[in-house]
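In the block that follows, a single chain appears as structure tokens, in the form predicted alone.
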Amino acid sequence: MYELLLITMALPVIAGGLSLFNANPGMLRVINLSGSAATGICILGIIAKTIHGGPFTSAFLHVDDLTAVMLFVVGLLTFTATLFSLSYMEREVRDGHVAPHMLPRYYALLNLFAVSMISVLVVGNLGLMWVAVEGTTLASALLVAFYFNQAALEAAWKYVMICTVGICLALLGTILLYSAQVGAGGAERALDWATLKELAPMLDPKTVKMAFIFILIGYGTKAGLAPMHTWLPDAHSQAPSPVSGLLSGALLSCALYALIRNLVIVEGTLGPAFPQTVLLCVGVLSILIAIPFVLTQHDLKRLLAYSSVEHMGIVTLGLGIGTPLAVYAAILHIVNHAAAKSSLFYIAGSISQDYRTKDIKGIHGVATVAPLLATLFVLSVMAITGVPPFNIFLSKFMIINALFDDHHWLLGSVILLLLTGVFAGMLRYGLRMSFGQKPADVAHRERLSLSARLALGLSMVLVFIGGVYLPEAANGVLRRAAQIIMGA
């Protein structure tokens, strides 16, 4: 397995490197494309290890369940960005917004991307899962920055300036959180997370309820929970389609988890009810909030943004409640929302192409221009509001499931009434794109290019199939790792 890890977070390395100085397209697609292939072969190898071999601890690496679940998310998320934008980019290369020498710099920094997203997963150190964090950040700024355009930076430089508080608040909880541990006779195994993870009935409360606000600050800064959501709509907004769903179906889910391994050590200490009525309050604010800009919004991927702020904060709601059902639907909610929101972000990527703009006013009459782009947009704009039989409304239903069998019948009753909300202005603007008159200066789409009918297809079979069907496979790797966030 150590093997493996090595491999798994050196390919994207080699790739990025290998493509970094090879200006020639051809060359980047098959160094891209069979550079992220192995990586997701990896990193299936690594989820089967798991499955069958049980967790596996190192001096640095920790591999559990709730690492498989996670890894999934980033190995698919990347092969499909990058399946996406092999098609993406060479039409941004020919209607003139991206110059042939910037490809090798995009690849290359969608590697250093991905790499820096598998680090945060495996590390089974605290403190390194922080820098691995911060890695995050330092990547992903410089492809919400690619196009370089006045726009494009001031959407970096906030994503930057905003999260680098956040981080750093993070960073003062993680010392307060070794503090606790020095404290407890632990100091040999410094931010050892399993360590941690039993000294935490030892670890002073006091200490560790600071750690815990300053911890949820920081990663949830990152995590786009509200208030500390404002770096999102305008950093999704800017990057480039395949990056943004990235953003929102990867990183999004990174800085979750490790707000999650934080969360055991925590509740082993103070015990569920603080932490957990803590992330209530923050799950519901991330729903309000998202609610007044998602239904007066005139830009269509900060639509698609303030959707995510709304589905983090539907995962920190099913993490409040606390429950088994509800903890379970949560890691679920990730994986389904990493299926739905990114191939939403590919498809707006294409119909802004066709259009020449991001503005709904001016997107209409879609199912003309592209009838199969059309359709598959009103069935993933469909799918992340949760309709049934789509793999967000099994999740979504879960969550206010166990809502009210934990008697929280105000909360969910409001709940239901909010979420109701986001559907109505979702679908509204779906349909408004998706059909009417072309405009005049719109020509008639060309197919989908094989890649991009790739990356949709493996995004969107997930979307249908995971509402009605879940792999018994599937479904122990998820029961176990809702175990290990509850202690067990």
Second form
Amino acid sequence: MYELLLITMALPVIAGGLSLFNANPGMLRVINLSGSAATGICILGIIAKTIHGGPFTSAFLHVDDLTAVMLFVVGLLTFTATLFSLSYMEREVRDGHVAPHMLPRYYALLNLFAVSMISVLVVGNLGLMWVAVEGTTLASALLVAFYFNQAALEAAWKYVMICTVGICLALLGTILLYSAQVGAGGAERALDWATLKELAPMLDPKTVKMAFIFILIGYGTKAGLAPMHTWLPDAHSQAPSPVSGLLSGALLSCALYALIRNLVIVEGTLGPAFPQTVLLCVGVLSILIAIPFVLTQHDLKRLLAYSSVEHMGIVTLGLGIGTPLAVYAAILHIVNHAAAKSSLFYIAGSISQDYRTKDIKGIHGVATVAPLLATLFVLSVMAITGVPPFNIFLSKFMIINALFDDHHWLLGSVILLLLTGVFAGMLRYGLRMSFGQKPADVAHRERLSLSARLALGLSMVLVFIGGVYLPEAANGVLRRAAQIIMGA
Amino acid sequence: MYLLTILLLAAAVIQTRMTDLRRAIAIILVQSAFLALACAVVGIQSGHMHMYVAAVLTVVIKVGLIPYALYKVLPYLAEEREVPTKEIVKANMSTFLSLLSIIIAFTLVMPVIPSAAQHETLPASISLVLIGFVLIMTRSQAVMQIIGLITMENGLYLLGLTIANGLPLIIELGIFFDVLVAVVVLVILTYRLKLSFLTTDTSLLKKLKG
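Target state, the form predicted in complex with the partner chain; input state, the form predicted alone:
Below is the entire complex, every chain and molecule, led by the chain shown above.
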């Protein structure tokens, strides 16, 4: 297992390094395709081993069912993002948006980003986890700034500044947690997650409470929770589309994962009441804040970005309710959101390449210009807003259900109302873009490449099947992951 | 240690008066040097070998590489200052706010901490974090914001030093590495900002909205 984990982290580094010294587009394609496929297979191996062999712990690494779920998300998304990048970025070069010599750099950064996310998931030490989360910001910062135009620079500057300041607060929280650990006499194996979890009842509650607030603000900033979400729409809309998909689906999930690992310890010390109330509030606030921006949006990718804020709010809401059903649904929602949102970003990327604009008002009649793209687009918009029988309906329904089960009648009704609003708003934009008269001058249309179809197809399979059928093995992993969050 | 704490705070407050970037970088260098000394002092007091390693790393990265990277970008920012009429207002504002944050940190934190060995250093480190935050909030110059970030990080480092005799070495190594890469990334962005906006005044970055 140990070797497998090291190989999984080494593979993207190797692929990235090789990409950096290869200017030939054909070679780049081969290197990155095989690199991300191999990483994906290794990740599947880790997941299989975790299911059959149980959790794995070493000095600095820790892999259990919760890790397995998140690894699946990151593995799937890096694979689809790489697949989609192949044709997308080559077209950006052809269209003159990206200089050819920048392409190797793009792949090197993409691989670096993948490694940093994988390392967030597999480290079992909260201090190192902090280092890895900050690493994801730095690896993705130059990807956000990749076009190096004014808008991209503005987005990247805000992204690095806000997230680094936020993450500094998470470090403050982590240091406090460490001092609580030292205070409880457990200076051995400092900040080790499993050790801290056992020590949790002995930690000083006052210190842990302070630590939790800082950690929530810190990782919450990174996860795009309101009111610290301001960097998110900028960064998501300015990055190249495959990267936007990764940021939204995988990076936000990784930040939530870091928050969840800390949460388990905090709940062990303080009991569930205080942290859950705070999470509930933050979750509702995130949903609330995202909605006006979704309803009155002018930019396609910003629309999707605000929808990410909303969905992270829903996951946090699920964690805040804290019943077994809600927590289970929250993890399922992370997976579902990642699959649906990343494919939406890829589709949005293709559409804006065809139309040369991200402005919603400038996009009409996708159905006549690119029928396949329009079909997938409408279906994904329906999926992301929670229409049955798609996967997101299932997890959203469970979270709302848990909300009513837990006697939050008023809150449940309000959330339902808000989600209906998002549904109406997003579908209105989605349909208006897909149908109607196509503009006279769409001459840039290109067929979707095979790799792009494969990438979209993979996510779509999950979106469709996930709504009606959940394999027993997957259900088991999710169940055990939920138990880990509940502190079992 | 008391002396070092006072010097660290003084350096941070003087930092808020700076409008000239060259001097501002010199001061963050001095501040980091004090931090390295504090680290060494804790090493002597506690006898932990790894504190000396951390002190050396602080010198190499925060006194050496980071100011070097910042000085590297300066020639491209020739004549770059904050808007002259506003800059003194901003400096006054940030000084006032940072003095306020020192008061807040001491009045709020002093009563809750148990009588630890470094009784004054703990609120001082919180003040440093707050001053860094104030610098980022009130100053719009890109390099000043980077300096604010480093000040914040220095404060956190001091905090770790006082309440837990420093974090384990491997985590500290990671943090040092992250800080270094963060500054490099920000310097690259600053350089690019200058190229495309012809200024590094980040208050002009307000096109992305809604």
